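Given as structure tokens, the chain that follows is alone and in the form predicted alone.
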Amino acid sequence: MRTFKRSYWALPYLIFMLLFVALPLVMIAVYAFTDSSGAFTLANFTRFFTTAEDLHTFAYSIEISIITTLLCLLLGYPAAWILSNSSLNRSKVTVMLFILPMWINMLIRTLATVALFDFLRLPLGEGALIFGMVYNFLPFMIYPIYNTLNKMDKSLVEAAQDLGASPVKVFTKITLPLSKSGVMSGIMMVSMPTISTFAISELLTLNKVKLLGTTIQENINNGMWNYGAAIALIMLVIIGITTLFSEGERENESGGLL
């Protein structure tokens, strides 16, 4: 009987990656660097960087992303720390309650937020948008930080306490530095999607506030695939550079700890 190499088992995953990851990225690049007739052009990128409205939308999307990420970090880090502290949280059910919203479709959660604002007779707009962003993406900040804190060697904290370190020093010198990787992961998981989302902004602002994801959607829906692909490619480049930067920070952090 002929035996298969272990590498053969990776073929289904390789085919999946090629069809649903690599091919779409190649198509985005092809559309971005061509015009409607298929000829090579840089006009799509020139148009983006010379259109004041699109640049304003891009800057505004980054602003909303920064606000959302900071709020999620301020709310998420204490929650993750409490969840990972056995003396403060003795039940795994509490962790499940924080993670549970991730199991529900984001569109359904956003529609529920719209219904909540309507019930409380609160106006939909920028405030509702930020609230909805934080509500939707907060679990994505809590979970990586909780995961990092939960795996942290608790003996380091105990050793610092035995040596007379105050709770503030224990946190700033041990807990916070060792949880940086979780914080960076949380920031990436929150900041990048908030820039490119469009459903949340459309529903929670009645389409009055436009983010970069909305611009991409409008261009594609109107048949302007090339310009929409160019904006999407710019987004991908920004995400890639940010990811490389965060990975470099993690390597420096690991080297410093060693």
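Residue numbers count along the first chain shown, from 1. Whichever C-alpha set is largest while still superposing within 1.5 Å between the two forms counts as the rigid core. Remember, it's a predicted structure, so these values are computed and weren't measured experimentally. First, how it differs from the form predicted together with its partner chain.
Relative to the superposed rigid core, the position of the CA of residue 12 differs between the two forms by 2 Å or more.
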Contents of the next structure:
Amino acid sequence: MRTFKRSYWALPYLIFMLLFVALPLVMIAVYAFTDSSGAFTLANFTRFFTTAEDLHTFAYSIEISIITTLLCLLLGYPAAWILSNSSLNRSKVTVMLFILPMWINMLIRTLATVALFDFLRLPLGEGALIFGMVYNFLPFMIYPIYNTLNKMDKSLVEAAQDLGASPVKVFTKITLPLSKSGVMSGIMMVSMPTISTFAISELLTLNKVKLLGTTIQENINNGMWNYGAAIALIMLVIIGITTLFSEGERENESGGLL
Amino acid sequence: MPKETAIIDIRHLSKSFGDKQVLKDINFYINRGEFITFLGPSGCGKTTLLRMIGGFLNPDEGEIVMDGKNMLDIPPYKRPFNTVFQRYALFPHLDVYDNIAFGLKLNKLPEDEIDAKVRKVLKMVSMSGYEDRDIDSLSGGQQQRVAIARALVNEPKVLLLDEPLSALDAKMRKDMQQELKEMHRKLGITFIFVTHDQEEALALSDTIVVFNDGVIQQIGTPTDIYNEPVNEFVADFIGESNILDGTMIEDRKVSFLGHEFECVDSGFAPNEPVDVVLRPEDLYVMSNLSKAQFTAKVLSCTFKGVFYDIMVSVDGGYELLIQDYSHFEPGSEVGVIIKPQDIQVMHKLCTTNETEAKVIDSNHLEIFGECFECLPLDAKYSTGDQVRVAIDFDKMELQDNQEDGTLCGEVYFIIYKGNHYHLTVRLDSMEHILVDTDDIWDKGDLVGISIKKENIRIIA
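Mind giving me the form predicted together with its partner chain, seeing as the form predicted alone was just shown?
Let's see the whole complex now, leading with the same chain.
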């Protein structure tokens, strides 16, 4: 009789991964390195690096991403710190309130933001775009930082005080360094999707401001699969490199989103 | 009034968490340079008190005075104390050297001075050569040493130790006890040590403060506390003991176990009911019956390494624990002698449960918030009157099911009195009631208490 190996249980997942993770990646790579007739070419890449408009969009996307991430960090860290501080916040419900927006579809939230700007007679454009980005991605910054701060041994703060550290010193010497892994997770969670998002920019700038995500979407919508795939691949490589860098920083520290 | 030698004076300190009062009007002082231990079961308030001295908690009332200055206005980082935390609280992102240098660097000491101090203190805790090690790579005992070094390097006037040895294994704990005592002797600073381990407290301290239920039970040297416990709680908590009900017939004469004994205590009222403490090693047992004060039958004899634990039964249904170097055959008859100075006589905290009650009608009283049937009341009482009632310890029935009793509570403290158990039951109303019973209960058991009407005595 044939024995049923335990590793066979992994088969469905393997098939899923092949179909929905590996295959699309291969497809992107194949499209990126071929022209519309299917012949191998590097023209898609040379086109990207020689088209001033696309390069400009690329730089602008990164700029927006950095601004959004910084703003999220500036707003999110204090929020996470307050939430994790038992003398300031005694209830898990407040934490839920901060996370709650994540339960609502991003498009709906963004449409609501548009309606809000209309109601307040504020102009749509770059300012609205950054507001929308920060609003959408702030929970992704708060949650990992809150998690690491919450898991941090509170007696470390007492120990630092005991050794003569004023509240400011406790924060800079103990709390901040120990929450680094949460901050790194938060930065990754915010910066990666902000580079590639297109719905927010489309809705909140009335399509006036283009991000790299918009460029990819336009190309693919207009049947230019090969060029779209090439830009997607470039973005993938850049995200991959930054992830590797931050992984090196994090080593095996616990924390992060999960 | 604290003496000249006092370094810390604690006055009228009280603290509650929600409804629970964890410290009740604590008053005592700590002498400069002494090794003082706060000893008590978990939840007795000892750690709360230490955290208040450290500045991590504020009392509801009272003050902590050090060298004439009230410490309560001073934040923890400005107090001249350092703490060794229960789970060490070493900084995981710093190595051993930086952990120890943390306080010195905050004080902006010159680099070479920091270096010299860190190396000196590492040598003192026998951890030289570990400067660059990660905290995670150290064993529990090594982390413990680093934690002590980190506290000592700042040369505090007082070192606070919050159950620092509880996470170590037995052998390591013994070694660290020796080293702590040695360090205390060398440094000459005040050590405040918190533990629930009575052996540790006896071995290390100059002075022991025994806590229970937020109240200081006794302050004294280890020998005082061991040999002359002031009440049954201290006697039971420190070391092993036989605690018996007795009667003080007159000065230097006490009766228990159905016999009269000569003792060294005086100043009791004639025929005052007392608690008698006999340490198991103070009872002399022999096979010669004629010279004995009373005889007993050996129930069991267990070898404990150096001595034997001998359980004997005495007429009247009493059981006693005796420790002796010789073996006695179970079933055999032995003679027992107790020397006068080995009998510790203590005042009873109370001899009956006395409490306020409210008259509901001519044969019902409200006691501890519940309605009890009582014998028909005198006509002079009318509804709503306050009376005092007494319920004797042995006049109550304990029920397994809380619903079967009129009062509900939890067994809070148990003392074996030789032939019965003396239970402290904490009622749902947080009041305590004392019950004598022959049945075995465990701490934490939920019990119902019922009282027959003829056992409720009106005393005023």
